[in-house]
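Below, in structure tokens: the form predicted on its own, a single chain.
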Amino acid sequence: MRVAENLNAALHGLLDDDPTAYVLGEDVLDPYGGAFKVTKGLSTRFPDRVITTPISEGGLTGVAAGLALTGNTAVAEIMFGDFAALAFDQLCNFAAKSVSMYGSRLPLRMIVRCPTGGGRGYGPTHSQSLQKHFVGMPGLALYEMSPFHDNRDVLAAMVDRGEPCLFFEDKVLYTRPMGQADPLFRARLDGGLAVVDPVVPELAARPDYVIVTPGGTAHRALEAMRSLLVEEEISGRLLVPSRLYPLDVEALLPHLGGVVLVAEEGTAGGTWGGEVAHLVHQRIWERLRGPVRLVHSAASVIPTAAHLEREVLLTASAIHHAVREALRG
């Protein structure tokens, strides 16, 4: 099953287990479904839970949050996550807030989907990863999707949360197979968090680094993963959280140790990746071999050309290389 098919399997489900469950965005309705299929079907069988909207991200995202205000659950589509910058105040200004100003915490079950990310030609205004921008608003979680994480088991943890989260989807993984393809790699869930390592349990027991990446980033980082282990023998860990923030960084200390990387699409400055080291640091300085690196896209924009985009993204061979100078010391 293909990424999108799975999330797509999952919106159903949880349209079917929730009848409170609202599905909203600009051409969602079939026969379209959604700019990337993922609403495909959806309007055919949910016809009053699954609302067009006008080409307005603001307006959209503030009618989820008046829903899930009003008891119900919201999943929002923004068609391209770079306009989440269109609904910023509503996300950070009513709906972040709503869960706790009113002098008691009002659960707000509510989901905004933001695929995201370059690789497929969009251009400047269709292919950012905007994660960076969201860290650290109280009451607003961040997710991200990943070929290692069942779909329908994020929704639900979202939907626990009781407070809005915002859904990253970076729009390469929609064609990916769920799962692990490269036969030399293992994965495993420990529970939000997937763990891969190499087959071989004499290397998965010692990994020479750690890469901790978002899901978006995972297939690069698993292909600079490959590289290093056939062409130089040196083995790593690759560590993909579902949450990204608040993140879970107990759940990340039993998996690290001497040389650990962040990996993310996004742009140098206030990233994730620097929350990710920030908290390390703090817990385990002592069982590293230096501070943590971080490896990003250049700070450009993302030209619509495949051979100038992948001179800006992030790259599996950038990922190589800035685990080769780690490990230099």
The other form holds:
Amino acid sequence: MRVAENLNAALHGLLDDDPTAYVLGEDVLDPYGGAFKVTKGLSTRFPDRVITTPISEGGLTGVAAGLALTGNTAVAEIMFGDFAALAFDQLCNFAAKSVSMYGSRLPLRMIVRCPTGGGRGYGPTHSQSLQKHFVGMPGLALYEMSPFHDNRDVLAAMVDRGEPCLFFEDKVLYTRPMGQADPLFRARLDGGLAVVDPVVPELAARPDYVIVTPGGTAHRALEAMRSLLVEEEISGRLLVPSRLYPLDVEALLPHLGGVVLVAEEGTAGGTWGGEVAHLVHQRIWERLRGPVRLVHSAASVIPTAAHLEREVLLTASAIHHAVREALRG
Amino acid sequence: MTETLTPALGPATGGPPLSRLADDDLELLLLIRHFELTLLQLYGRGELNGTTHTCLGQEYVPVALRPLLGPGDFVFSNHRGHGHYLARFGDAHGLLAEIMGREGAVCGGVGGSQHIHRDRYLSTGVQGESLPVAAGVALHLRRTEPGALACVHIGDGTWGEGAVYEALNMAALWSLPLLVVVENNGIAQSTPTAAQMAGTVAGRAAAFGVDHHLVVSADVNEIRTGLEPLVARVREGRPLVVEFVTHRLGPHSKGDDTRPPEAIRAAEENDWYARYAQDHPEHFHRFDGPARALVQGVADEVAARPPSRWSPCA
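Which structure goes with the form predicted in complex with the partner chain, now that we have seen the form predicted on its own?
After this comes the whole thing, all chains and molecules, with the earlier chain placed first.
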């Protein structure tokens, strides 16, 4: 099953199981079913609870907050995650704040879906990974879609959290298969953390390095891990947390070794990886061979032309290179 | 479409006498008035932290609306919301404790003057932000509690925010029971309406096919009579913008009034408080002194309370 189908099924399941659940966004109705077809079939089965909205990202996010405020489960789709910038006030100053600024906890079941990332030639305003701009906002949790996490479970975790959640969905993942594609590696779940190790037990037992990455970058990390293993006999482990913020760093610790990297598609500067590195340093600095190494896209706009886009965005070879640098110490 | 209104500069005197109020309406008006005056005094003496925005001169707006709204209705308030809260709950102790950060504060002292949530009442401090939220609430009410409505208080300055238009569009598209109450006091912080708004509130409502009702009177009974059938229509899913042409008697927050003396004088001449004292002196004086004393008592009692407690991780 492809990731988009898995997510679509998860949304069907949510609307099925929760009579208070709503899905709203731009162009989400059938027969169109959303710009990335993730909402396909929903409006046909649940015409009252799937709502197409005007092109008003701030407005529709506010409506979702109003639905959540009155006890509903609201799932809003921002057509391109870049446009979450238009909903920043509703997210930062209303939804996230409302959980705690009225003195006692006000639970809000609210998910804002953000199709994210480049690699499809959509250009500077339709290709960004804006996770970093939402890191560190009290009352707002960040999750990222991954091929290793069943979206039904991820949606349930976000709903159960009782606070607004942003769900970043790397667009490149939509058409990729769920689960493990590379026969050299095997993925398992440790709570909300996906742990991917070489199939060979001796290699899995003693990884030379560990990469922490959000779901959207996982396949690029795996590609680097394959080339490192096959070409250089360097064996690594991949950790993919479903929730990026607040990060459960304690869950990472048992899986880390002396060499740790964080790979993400966001552009350089104030990255999610910087936050991960800080948390890891605080806890296991003495166990590390060197500082956590950050790999990300260049500090640049994301160009449209394919050859230019490749120069800016994080690649498997950049991860490969960073691992070798880290091991060289 | 009506012309741009600049009430603070308009002719101030010669209005018809105010009709006689019911006792409880007068009491509530005076409670709000003396609450706000007391706040300014407390600030003046350095006894309050932060800032506040009083509704002096605009007290009659929530008082007129009070019997038109029921407990099933949501009220969204803004930065200038003490009158809205007191009209809904009459709870001067809880509100002052919130503003002073004392035990018994409605929101533990976290929200302060402009961030209050209680039952179906919610205020927040960012202009226009609550309109789309109220639209979402109205959507819920239309589906699950037909007959209930969401009421949002905004000012003339709020119309500079795009969120207002996004919400009006959705409210009209989806036939939401949304009541937008505009308190057009002619000035946005320090900027006269004429310097920040092209066209009119009425014209903007009309652009979305949303009904607009203009209230120029400060007569609570008259306002209510006019609004009653319109509010009933809101409950049936016909959104409405009610624009009160009103007068901000005091500063935007505290000590920051840069209006020319004639503008302040015009606001004072339109003040319901002085007008009612003149039109109904016996009724006014029977309640004014006790209201003043009551609020003073509240202030003394709340100021003596220990600080409110709150855990950031709660």
